[in-house]
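In the block that follows, a single chain appears as structure tokens, in the form predicted alone.
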Amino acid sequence: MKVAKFGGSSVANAEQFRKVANIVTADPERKFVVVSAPGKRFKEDTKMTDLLILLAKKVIEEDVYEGVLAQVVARYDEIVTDLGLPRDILDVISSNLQQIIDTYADQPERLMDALKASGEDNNAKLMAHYLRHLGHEAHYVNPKDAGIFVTDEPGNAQILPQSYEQIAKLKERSGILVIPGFFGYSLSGHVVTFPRGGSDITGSIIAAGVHATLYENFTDVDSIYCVNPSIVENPCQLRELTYREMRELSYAGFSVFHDEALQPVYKLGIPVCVKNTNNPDAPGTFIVATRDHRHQPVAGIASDTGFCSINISKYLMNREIGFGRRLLQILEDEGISYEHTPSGIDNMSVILREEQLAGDVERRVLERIEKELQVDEVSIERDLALIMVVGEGMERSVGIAAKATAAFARANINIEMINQGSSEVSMMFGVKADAVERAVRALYEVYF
């Protein structure tokens, strides 16, 4: 059995209907299948969920929301037009949207987890008509009744582990199931979303709960590709990863697989495998657990802006036991979460994400640091990226980060940080935003 998800990008009209509709039917292992919202129809286009977050704040904020909902309706009457079916289908969705709205009018988190997961269920409920509507026996599965209860934690659901033996029993059930992504349901009942672009997640989940012999993950792209092509032009081509590989690269920057979708599918061995869905003969590329890497020890560069660093120095801070906890406790406090802490004898540094300091908490912040653990001197340097060199080969490879200083110098570029877990799959750079783009291409030189 697979399991196989379909993108935003794959389901944004009624022509990506059509083939996921063939990719599904082509192959009668693949029984399980998970859609996101749809995505855009054109460059300049709005995606679903955004619509829809958008639907919701005008409700929250209790201005005129009924044009945003037309226009929501509108994207489903397209792709309901287009292939042929009853409209009757229209009126289930519209009346789904209102009741989400009525019910949670005065709730806000819930409303917007709501209405941001009904882009996916209405559009599986489509899609399990358009598939009946071509003859085939295909049911549309709620993801309550498929067994998938997550932590009541608004946009940040996690699967709570009961849920697997639920999600089993889908194995019973005869025809392709149609199952939304992106959300689950508490143990009290609400709607709860993972975090954006959670719909692989859901489909990782359903793959690890029926044990399926592979889970594939279509998109718009033939493969993943080496680095972003949008930096580099035609790059190399991935046939193969690991899976702390691309854990390592989706969260670096590499948005072709989420991140967090790794772990269900990961413990079981069960391989993943992102396809194109307009281009569904290419091979793609596997996520495996093991990869021979003797001629490519580095898989992948991928990298992200919008970091910034909290610099602190105080004389003979590595003999003070408990300084680095009190620095975490201050920013836990703040509800502000860190991404690495690279430190030195007189020195620790904070990377974390920019937009996290906001309004008044990077002052607050700054002056608990001052006065609760007496430093030196503390700063913050802004404008940063995080560049990721990712290979499983690195470790038994000699000379990989003489490589990537090598090519920073020939470039010019100064380094701001540099990181290595103890794991020796990933090298972390921090350069100034600027010149990332001209980074990259230069670790690309070296590397591939």
Ligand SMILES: N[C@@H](CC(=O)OP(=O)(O)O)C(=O)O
Contents of the next structure:
Amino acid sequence: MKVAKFGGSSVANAEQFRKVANIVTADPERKFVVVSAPGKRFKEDTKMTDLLILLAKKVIEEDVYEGVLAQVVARYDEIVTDLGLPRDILDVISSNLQQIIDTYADQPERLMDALKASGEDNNAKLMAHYLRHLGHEAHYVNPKDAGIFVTDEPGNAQILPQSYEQIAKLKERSGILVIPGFFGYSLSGHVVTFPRGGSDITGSIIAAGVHATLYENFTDVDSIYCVNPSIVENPCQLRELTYREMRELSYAGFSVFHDEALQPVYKLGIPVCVKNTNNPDAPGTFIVATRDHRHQPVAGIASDTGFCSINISKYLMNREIGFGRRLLQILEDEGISYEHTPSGIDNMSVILREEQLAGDVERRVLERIEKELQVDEVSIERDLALIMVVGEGMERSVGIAAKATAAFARANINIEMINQGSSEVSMMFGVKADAVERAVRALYEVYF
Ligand SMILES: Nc1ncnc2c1ncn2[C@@H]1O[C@H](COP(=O)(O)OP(=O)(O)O)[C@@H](O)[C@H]1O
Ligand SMILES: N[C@@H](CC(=O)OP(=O)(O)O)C(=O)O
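Other form of same protein, the form predicted together with the ligand, not the form predicted alone:
Every component of the complex follows; first up is the chain already shown.
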């Protein structure tokens, strides 16, 4: 049995719904279908989730929200009308949205999560309805009914391990089961969403729970490419990636698959296949436990912007036992997570996402570092981008770093920092954000 997850672009309008129905019904193994909320229909379009976030903000700020609510319903109306489904479904959707607004008007976090989740919830109801309309046995399954129980962290849920036992029972149900992605329920019964892009996580949870033979992740590209296709035109397609490579690449910027979505499946060795809804005959990319990396030690190059580096120097830092711990404790006290900590004998840098230093946080952190650690100097370097070169074969290949540094030199790009983890599956380069695309292209030239 397979789990097929369809991303927002795959369910953005009626034409996409038809493609999904064709794909699902073409293979009787595709029993579990996970859907996202409608995504963008064209480049400048707004994703349903973003529309729902705007709606929640308007309600929270006690602003006029009816116009945005009407836009949300209009998107479903377009799908219902084009598919020729009965219009009373739209009344159910409208009253469901109004009920969420009325119930949680004075609980902003709950309202935000419930409205965000409604995007996938209503879309899953529509998809099940459409499959039945075509004559197939299909059922909408609410995540509570499926057994998806999560931590109570609004917008940042994590699956609770006890969920899997109940999810396994889905196998006993008949027909195609359509499950909304992106959210679960806390043990106290509240809707809680995963981080953005989290429908991939739902698909993986269901795949692990039912011990699927394959988790198919349908999106809008033929495969995972070795670099982001918006940076390099027509880059090489990857046939296979390992779980470790994909985890590193998605964390570092390959937004095609959520970086937290591999955790449920990798322990069970369930393969993931990323495929194109618009071209389902293309073989796609398989994410598996091992691959033959002899001919291609580097699997991919990912990049992301929005980082900064807190640079600290103190003479004889190397003699001060506990310096690193006390520095990281300051960040922990502020709830800040960090990415890397490159260090020298008398200096240490902490690289983190810039947005975490918003408001008063930056001043507090810098003051505490100066006062409590008695440093000689502390400064912040902004507008950094991180580039991650990833590949299982890098560990056994000589000259990978040399190729990168030579490529940067030829392109006249200054490397702000270099870091390599002990697993040697990845190598990180920090550059100024305005040079990142040139840097990725330069690396692509030498590795592929
Ligand atoms: N290395 C990569 N390979 C393929 N796609 C990538 C890569 N990096 C970024 N992407 C982007 O990811 C997009 C698909 O992810 P997403 O927009 O989340 O799709 P969905 O709507 O199916 O959830 C692609 O259209 C592409 O622009
Ligand atoms: N709709 C949610 C969850 C999701 O996974 O969407 P998509 O499959 O379109 O990335 C979001 O936009 O974050």
